[in-house]
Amino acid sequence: MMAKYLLLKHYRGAPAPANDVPMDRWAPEEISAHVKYMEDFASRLEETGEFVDAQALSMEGTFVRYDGEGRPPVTDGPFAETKDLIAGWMMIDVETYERALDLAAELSAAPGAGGKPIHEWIEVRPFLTAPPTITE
């Protein structure tokens, strides 16, 4: 049975990668090479039936919570520099957890500054599944 996993790429909040140059300091051709790597990776997974979806996210974001009936939502204020920020995600559907780890490791090797692999930390999160039904 296939299982879905979310592979999360972080702007901040994960351990620092080996090639720790922020993307806003990359040359245009380095960004293009990174995007092409990601697209080629996704295309290969589409061919094997393991790709579900992927999206890059902007750095802007707000935490919001409910604050009671008739009250406006509460936001966390403009402190983005202190938050864990997700750069993007890829959803995969694979046979085993080990396969999810292998794909995350490969994704971690996307090129960054100087064309060298980033070796960034990719967070692997399984989707919750329904608990087994117990019948007696």
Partner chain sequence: MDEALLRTLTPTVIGVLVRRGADFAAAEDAVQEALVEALRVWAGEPPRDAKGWLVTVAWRKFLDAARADGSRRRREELVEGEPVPGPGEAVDDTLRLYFLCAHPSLTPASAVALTLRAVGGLTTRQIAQAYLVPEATMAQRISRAKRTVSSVRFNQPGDVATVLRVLYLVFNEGYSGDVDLAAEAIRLTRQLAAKTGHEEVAGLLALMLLHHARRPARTGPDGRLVPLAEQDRSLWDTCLIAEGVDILQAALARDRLGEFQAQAAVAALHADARTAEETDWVQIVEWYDELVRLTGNPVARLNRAVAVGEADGPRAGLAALADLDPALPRYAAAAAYLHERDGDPATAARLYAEAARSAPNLPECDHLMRQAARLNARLRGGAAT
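Other form of same protein, the form predicted in complex with the partner chain, not the form predicted on its own:
If you are looking for partners or other molecules, they are not here, because only the chain is given.
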């Protein structure tokens, strides 16, 4: 039974990876290798029929809330340094939970500084589905 999962990458908020070097300290070829790894990963999942969507998010974001009738929305400005900040996601549709974990691990192995895997922590979130037709 196919199920959808969101693989989340974080700019901040996930535990620090083993190979934790900011990207502007990598060699330019290492950045290219990383970009290529991510693109190849997505095309492979398209070929296996498991890819749904992938998007990257800007580093800038704002919390917003309602502040009452006739008042403008309240924002807290850019995220404070400590807040969770999502970098992007990939949505996959796979047979098993184990498959989702394997793919997340593969994403986490993307090369970083020194051409070595980043070991980045990827968050795996199952989608809640529509209720089944037969319940008893």
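Think of the rigid core as the biggest set of C-alphas that the two forms share within 1.5 Å after superposition. Predicted model only: the values in this text are computed from it and were never measured. Residue numbers count along the first chain shown, from 1.
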Can we say the CA of Asp20 moves by at least 2 Å between these two forms when the core is superposed? no
